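First comes one chain, alone, set out as structure tokens in the form predicted on its own.
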Amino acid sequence: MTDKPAIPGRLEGLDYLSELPQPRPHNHEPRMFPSGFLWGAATSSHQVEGGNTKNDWYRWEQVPGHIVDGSVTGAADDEYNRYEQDFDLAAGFHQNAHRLSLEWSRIEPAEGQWDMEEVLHYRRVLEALRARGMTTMVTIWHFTLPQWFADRGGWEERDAVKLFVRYVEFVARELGDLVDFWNTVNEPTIYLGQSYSIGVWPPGVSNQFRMLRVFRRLAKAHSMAYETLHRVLDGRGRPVMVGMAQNVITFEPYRKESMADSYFVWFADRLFNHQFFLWTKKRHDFIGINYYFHYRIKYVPTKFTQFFYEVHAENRTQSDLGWEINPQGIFQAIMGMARYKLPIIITEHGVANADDSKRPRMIIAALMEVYHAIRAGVDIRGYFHWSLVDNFEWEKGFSGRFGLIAVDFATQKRTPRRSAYVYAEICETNGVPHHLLRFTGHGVRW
């Protein structure tokens, strides 16, 4: 057996490392962001509150098949009397601000009407943030109608932007000293899309033209509740941030060197992400994102009317809903809409994952890439964890678990997951701290 011959030169000795660039040295302080900076999570009323019977997803709930796990809200969370016990948690977590949504159909239950018990329940709610030090974040119509306004036709009313406008002045006259940041709708395009072309949310309607009369109606009911909330709550000795959450998906096109799927993602991005916008310029304080989807477009020709589809059959890594985890992602949501030179903040992002064992990670990693975007210069003023609680997820029911805190529904226990430890570091560092990263495979040491 002969000797393996000596590698010849410098290698020997391995002299040549030291002529190699050397690594930075290596950061182990807290990634901090901004002072003041909102950390908290998010709710919307019909997903937690329970009892909702007078909106028109109750009436849906009803019909077998339209929710996938066949579940009802019935008493959902019973975040209706138990908001203080849930409230307390947030607080123990040290989460400094918390986004809720006022249901409609409890406050007007028939039209014209107005219930003042329900106006001072969402003021106890209000007061119950106010009292823990938490700022306060309201949407005012989170996708729920109330049955009388869906019976008149919904969105397609004609006077449904009028009708909406005088629930906005009602309530910005009646709970707005209490709210510091409103959204005047929440995911326009996402209701668009599961309402009106794939119809799996009320009223189920797939029809391409009755869509684009509703984006219209949204679009003016957002503008015309910017101008009434400003009309009204300006110079009370506080700033008014009147803005919406928009459910940004970020695109790639899956093959580099494809012309057409580079079109599509262009155009799949300016009809998703930035339209809305487009419709509604100069009535924005703040830009609200939503960032759950990432898309890989490839162009098929094979339909007039199919002009991409989302590559879905790679084994990703997946939420318990189907979704692929792309936490990076949200980088490119930011800076997408960081165009229009307005604050950012992160109003809802998180994973549907009961055992919480790609929640930790997935939180850390997004974090990162929103702390690099505002390295970067974007303004971002707030990040809300999607959700404080395991929630009623829509047409999926009880199944999609994106809680921060795990409720068992049967028993209204609720149990913090890993995560809500995680997250609570987090808020009360005002940053990542560096041994956190290891959720991401970063180690600790090099």
Contents of the next structure:
Amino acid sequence: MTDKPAIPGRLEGLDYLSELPQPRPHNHEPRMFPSGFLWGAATSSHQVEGGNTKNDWYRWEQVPGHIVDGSVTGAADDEYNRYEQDFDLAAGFHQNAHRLSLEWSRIEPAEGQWDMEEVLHYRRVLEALRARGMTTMVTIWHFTLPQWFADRGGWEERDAVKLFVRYVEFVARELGDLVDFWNTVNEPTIYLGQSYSIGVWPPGVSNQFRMLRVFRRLAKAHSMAYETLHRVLDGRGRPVMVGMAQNVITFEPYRKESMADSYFVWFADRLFNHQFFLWTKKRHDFIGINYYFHYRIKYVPTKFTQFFYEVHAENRTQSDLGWEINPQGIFQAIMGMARYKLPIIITEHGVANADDSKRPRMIIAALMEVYHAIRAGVDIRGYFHWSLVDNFEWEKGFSGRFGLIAVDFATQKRTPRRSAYVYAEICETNGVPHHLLRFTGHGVRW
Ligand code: FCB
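I would like to compare: after the form predicted on its own, may I see the structure of the form predicted in complex with beta-D-fucopyranose (FCB)?
Complete assembly follows, chain above in first position.
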């Protein structure tokens, strides 16, 4: 036996190096995920169903200029009628879970009136997932409001939370037996920014004070929905998992040496990513992360209405919508939310990329980061890609193509993109097969 060389400056006999985990030989194994990991895709009612005429978005779309490419949802993906066909595709691509949202304006088309036909419809949709062995995740509110609720003042109305909770209680009772995971609300901060700050979504308001009021309302709505779902569904013999989907943005200072930029990074992280959770403590069974954005933050003293900062994305790889593509940022997004010590589910991640030249690489790069976060000890339970099919991308209309499956909206023809096959291989393997790393290299950089 040879003596180990002494480590200068260390206490003799303290062989700390051998106590560190030793690197494993690189043996080209797939990067495996925990068993039971949920692999799915996500959609939302108004973006795919078609025929939604009783919500605030329907009216908003009729006004010229509101939708950038001039489109209206119309029949959208006709998902209302074609869900079985699309679930067959998803299941055929080895997805074992699916996230969709309920259209409040179908279920409660007029105040206090419940449409039991629509309830039956959603029961059939969820049963269709069950029949394919898929885990169900249901979003209760994904941006669209019934017109009657919007007319009363939407989330600003004094009784807004009460009215929302009545709807939550109704769907809990009617559909609760078919839902595995609940998202109460989707991306409150994005809704606030679009609807109450820049005003490009209904109700088209630009007012920071009204925005902050709605922010508090949405936090309250989540907390009360959380309690309602547990009150109605606990004790029925199956776990009730309630969370929400938070758009987690990763921030970094635009000027690395600037204290002001760094301060605003802290501020933006707190406001966008964490404030909602601070208001809704202990009312989450899991954390849903929607990851799309990585922002470089620059402090600008004159930008009062933008909370004094600007976002920069120059010289970065971009999607068809000009959003920076930064899949490795999902690691930071996860680590930032890991502080709540709850299971994490990636409830959305995707890219607008019609020719699919960037999506496969982006999926693999992001999933390698998810893999590393799991190895670093974070309890991550699933990944839902946005989206299963191309769909109506809000104020951008049909020009943002987010689908694993391309849709020709004139004929409703579905054509899986290459990324659908790449993702299918990952779902089937329950991990990233080594040979897929050819898209990204062995490193984890984009
Ligand atoms: C998210 C939304 C979703 C979709 C994607 C691209 O912010 O939750 O509805 O529009 O962005």
